[in-house]
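Given as structure tokens, the chain that follows is alone and in the form predicted on its own.
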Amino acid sequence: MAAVSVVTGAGSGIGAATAAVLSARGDRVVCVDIDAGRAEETAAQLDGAVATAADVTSPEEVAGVVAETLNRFGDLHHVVTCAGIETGGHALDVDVTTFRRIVDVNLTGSFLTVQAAARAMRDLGHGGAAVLIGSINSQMALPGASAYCASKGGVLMLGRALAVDLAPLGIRVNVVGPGVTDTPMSAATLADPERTAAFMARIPIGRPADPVEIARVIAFLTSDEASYVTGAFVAADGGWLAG
């Protein structure tokens, strides 16, 4: 029988690279995003899979993914927290609506993702994996991104304490850190060619990634060859962190 799994922001980038991932292996999978239009674009060009409109940041929309992913499907094995956005400034500039923000679509959204979806997994009785997608700046700064940086270094540990606190029901908790990658969000920078040149210059790889390539690796960690993976901080960054 197909596993189930359930995509945040899956209408672009990591997003949508790991709903075709996962689709491509066999899941059935719901492709959340808070634009509807692109979750579905996503959805159509995946054979079973269903698209889905919420917002990460609100516990009722939430929940309603996950109740709506057990009407359509009647399972949930998988929830990968892809939803997430970016904002520069330096620290005395940046205001507290857009700090809030930041922290409460990457780090309250992934919490909640994974909080009803483990709800979902542990009255269903059986076990399942979860991703959260932090990034090189869970464990590493960048001038101009506190906000960021303070929400990536927030899900790396949320990831370890949702590990522990759900090991017992049978899901594992992992937490995936890429480095710069190739998506919508990271168009501005990648169009500056002094900041690419730059970025490049600190990747021993020597290029961003490919969202598929980030994709890949979530596939693993939510697949039976990770059995005994859990807490951890993958990073998928072409050597970043090890430079």
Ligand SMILES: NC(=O)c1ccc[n+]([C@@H]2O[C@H](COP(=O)([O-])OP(=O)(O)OC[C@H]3O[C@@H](n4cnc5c(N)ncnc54)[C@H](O)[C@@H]3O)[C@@H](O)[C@H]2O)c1
Second form
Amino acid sequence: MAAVSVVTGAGSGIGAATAAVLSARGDRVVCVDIDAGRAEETAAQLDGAVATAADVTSPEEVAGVVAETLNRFGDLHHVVTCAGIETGGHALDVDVTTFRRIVDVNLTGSFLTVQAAARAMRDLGHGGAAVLIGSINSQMALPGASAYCASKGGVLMLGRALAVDLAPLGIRVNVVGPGVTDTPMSAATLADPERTAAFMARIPIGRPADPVEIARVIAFLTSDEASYVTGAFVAADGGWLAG
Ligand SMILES: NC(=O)c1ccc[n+]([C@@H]2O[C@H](COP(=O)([O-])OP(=O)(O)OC[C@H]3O[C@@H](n4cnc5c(N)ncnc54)[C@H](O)[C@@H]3O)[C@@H](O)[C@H]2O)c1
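Starting from the form predicted on its own shown above, please give the structure in the form predicted together with this ligand.
In what comes next, the whole complex appears, and the chain from above leads the way.
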């Protein structure tokens, strides 16, 4: 029987690519996004996928996604938390509303999503796999990114803590740390030749990632090929953190 996978942030970028890669290997994919239209667009291109709109910062909406998944497919095996936002600004200038929103979406949203999915897996009586999306900024700070770095550092430790709590239930939890990836989130950076050159100088592979290159790592971590991998941080960053 096909595995059932929930992917948040599936309306764009890494989430959309992940939904496509998981669908191509035969998973039934639930494409979740705060933007209903974009979630629909992703799902419409994939065999057997469905779309649902939800804000991952809402425990009720996230629980609704899991309920809808069980209602539609009767099962749930994998959850991938790609929903995320990034807003820059010097630490002295970031307002508290912005700081809280970034942490709420990137960190609390990841927690709520995995918690709701893991509760369902426990009730279904089988294990599963969760992949959280961190960043190179889970381990390394860039200027003007205090809220984003705080949220992504939190995702790294959240993944480890969830891995420890959920291993007895047979649920593996890992964190993928993308480097600069060619998605709408990084479009402004990649449209600026000076910033792009500065970034490329720090990437041994010398180019941004295509979102599918991140999605394939996520697909591996949700597969049985990764049956002994939990609590890991897997950088997919063209070598940035190595250099
Ligand atoms: N693009 C990069 O260079 C890069 C690098 C490292 C990490 N990441 C991380 O990868 C993840 C995906 O980023 P991306 O580049 O694909 O960005 P993206 O902007 O292309 O896609 C993010 C998606 O998340 C959705 N989203 C935002 N807030 C949401 C919410 N509250 N509830 C549900 N959905 C919500 C958006 O509508 C959007 O469709 C993010 O966590 C991001 O921080 C991206």
